[in-house]
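First comes one chain, alone, set out as structure tokens in the form predicted on its own.
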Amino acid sequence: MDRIPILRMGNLLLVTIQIDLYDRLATNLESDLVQMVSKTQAKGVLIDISALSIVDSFMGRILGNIGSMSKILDAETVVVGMQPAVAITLIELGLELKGVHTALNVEKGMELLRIKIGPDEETDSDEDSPE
């Protein structure tokens, strides 16, 4: 069964979608991400969709669901790298990505997450501890 890798970076989860998502893969990603947020107590989720040229209504709903579910689990979600055609499609479909913040690229998305969730306490405490 195909899976999209979910990387953990401190209290953040990073997902880079490099292939077009079919429905089963998208629902697996939704389930896997919510499980990972709960398991790792992540405070932020960054989803890079820059490789996606098409986002249909189903995928738009999945992104919105991930944002809403993550928010319930006390994690912020940022989607980055949205192609202009994808943004136009989402608006034309009337899809709101509730609970999802957007940024132009990964760098700006990471900055936005840091602002939204504050400093990484785990990383900060590691930096303060003697070696």
The other form holds:
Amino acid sequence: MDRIPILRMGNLLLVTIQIDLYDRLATNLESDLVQMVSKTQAKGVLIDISALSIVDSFMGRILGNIGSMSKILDAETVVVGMQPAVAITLIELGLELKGVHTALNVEKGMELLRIKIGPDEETDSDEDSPE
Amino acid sequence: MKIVLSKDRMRIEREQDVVPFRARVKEMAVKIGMSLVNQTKLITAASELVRNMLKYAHGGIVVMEIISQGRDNGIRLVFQDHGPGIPDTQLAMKDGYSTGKSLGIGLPGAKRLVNEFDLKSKVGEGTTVSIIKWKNG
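Switch from the form predicted on its own to the form predicted in complex with its partner chain and print that structure.
Complete assembly follows, chain above in first position.
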């Protein structure tokens, strides 16, 4: 089955959506991402949607769900790279992307995540877990 | 008067049909030189309506036309299904109302994104939604 790859970078998870998603792919991404957040104890999720030509209410809901579910698991979500035409359409459609932060591009998104979750402390992160 | 310049139809039966359908709509919009913002609005509206058709009526047929009125060209999409129909179309057009577990912005949202929107439904017979997006609308 097709899946969108999720990359791990320190305590962040990166997803680049390169193709127009059909529903199953989007719902798979939602569950894969949430499981990855839990498994890797990621603190931040960055989703690049610059290749998406449209975001309809279904896709909007998936993005919102990812944001809310990650939040419950103590991770922040940033959606980056939205095309201006998509932003215009989303607002007219009446969809607010609740639960996710947005940034213009990957670089700004990473910056935002770094501010939100503080510095990456991967080397000493297991110090406080008693063995 | 609206003149039909070209006509095409597509059967929608599965969720996998949605992406190729959107691609077809985009192709038509590009062909008449529609701006990117209007293209995006049209395709998003079409996506909402085709999704409704799949969800509530297990699919149907979309008639896709390039039409002309005066100096303006546009795209007309007619979504026809033989699903259960909508008992209260006025209520269905209200923001936030949904009988499914969606956000309830599909129909009213789609209406906001296009220039003309017409919804006809008969309980037990089906629903027909017709939308038009003008190239410069």
